[in-house]
Partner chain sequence: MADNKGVMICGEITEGKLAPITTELLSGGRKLADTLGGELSAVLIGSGIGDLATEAIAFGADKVYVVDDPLLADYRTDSYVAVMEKVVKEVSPNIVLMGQTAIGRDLAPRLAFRLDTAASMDCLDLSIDPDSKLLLQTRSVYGGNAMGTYVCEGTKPQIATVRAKAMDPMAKDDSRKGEVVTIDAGLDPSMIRTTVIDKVKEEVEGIKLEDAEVIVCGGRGMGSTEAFQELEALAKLLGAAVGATRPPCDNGWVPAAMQVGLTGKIVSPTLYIAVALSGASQHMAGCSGSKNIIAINKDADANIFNEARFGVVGDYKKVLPAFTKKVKELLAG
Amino acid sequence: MPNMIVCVKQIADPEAPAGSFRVDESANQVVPAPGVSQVVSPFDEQAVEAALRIKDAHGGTITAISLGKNFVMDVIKKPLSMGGDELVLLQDPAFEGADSRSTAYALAMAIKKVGEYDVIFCGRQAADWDAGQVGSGIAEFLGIPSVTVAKKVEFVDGKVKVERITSDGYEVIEVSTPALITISNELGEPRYPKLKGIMAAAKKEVPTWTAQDIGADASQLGTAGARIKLLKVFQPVKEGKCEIIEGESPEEAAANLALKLREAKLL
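Quick one: this chain alone, in the form predicted in complex with its partner chain?
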């Protein structure tokens, strides 16, 4: 039975209206809009779902690991309420200011501490910074193969069969274990937690590990381990000069739109 690990990240809800999004350019920070809730990054929820589908078919265990701060327990326990077995939080000031590399290093060290694993799942990218590098980084630090942007994962005869999305369809890849797979939205909707799962998750003790707990080399963590620096973050200016085409009825407005496009030589 496969031992599986899923890496998840808690972020501000990426589905929040674009209009509520603000950047503090002087502080190089994204300002959380009031009322926007914290969620598990959607691609990571799908990574949990990918692991659960294998557990449904073959049994095994699922350990979720999350690196971050200001954890909202009801949110970050979602992998457990969906059907995962264990959750480990990584929290330490030493992890802060990390780039994809130092994040991947910390997660890889935590995975080593968890011990035996057959498959590690990650979302294809976190839906905040959209870098899409941490999965590959963990695989590189652990020296295991990786397959990225998958839409289907199966366990077949001790190997992992992955459908990996390409520009014109997908390719079917077979990879030996242990392996790391990153999951894309095409996997399909993650399951809703059941009441029983939510109650069990609420009672579950969740350990928090520090840099020392995972035996990490401080020079590889956080800002010290980062190889790239964010110079500035800014919001592109939008012109917003839409000409609204009117009409007595929706049908007339539609016809006027067609006429307008003809006039503008777009038809």
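Positions refer to the first chain, counted from 1. What we label the rigid core is the largest C-alpha set whose atoms superpose within 1.5 Å from one form to the other. In this text, all values refer to a predicted model and were calculated from it rather than measured experimentally. What changes on going to the form predicted alone:
- With the core held fixed, the Cα of A255 is displaced between the two forms by 2 Å or more.
- Relative to the superposed rigid core, I11 undergoes a CA displacement smaller than 2 Å between the two forms.
Please give the other form, namely the form predicted alone, since only the form predicted in complex with its partner chain has been shown so far.
All you get below is the one chain by itself.
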């Protein structure tokens, strides 16, 4: 029976209107309005679903890991309410200011602490920054193979068979375990938690690990371990200009419009 790990992230609801967010230019941060709810990144929910489908077919265990702060327990426990077995939270000031690299390092160290695993699942990208780098980074730190943007994952004869999205369809890849797979939205909709699962998740004790707990090198965490320098976060300015084309008759107005379009080299 496979032991599976799923990395999940709590984010501000990506479906919230753009006007619900503001940019703190002094801190180079996007700040959601107080009313914006927190959710598990939708791609990560699909990663949980991929693990659950394997558990349905072959049994096994699923441990979810999330790195962040100010966790909303009803939100971050969703992998448990969907059918996961364990959840571990990584929360420490040392993790703050992380980029994709230092986030991947922290998650990789936590996975080592969890112990034996066959497959690690991640969403293809987080639905807030959309970088799509953490999954591959974890695989690199752990020294295991990875397959990205998977739409279907199966266990076959002790190996993992993956249907991977390409620009003109998909390709089938077989990889030995342990391995890391990033899941794309083509997998399909994740299952909705049932009442029994929600109640069980509410009672579940969730450990919180610090940098010291996972034996991490402080120089590789958070801002200290980041390799990306964020120069500026800003909201783009959208400007529009409207010009009314007139004429003595519809025909003349049409001719004037054609001239304007030609001057603009659109005709």
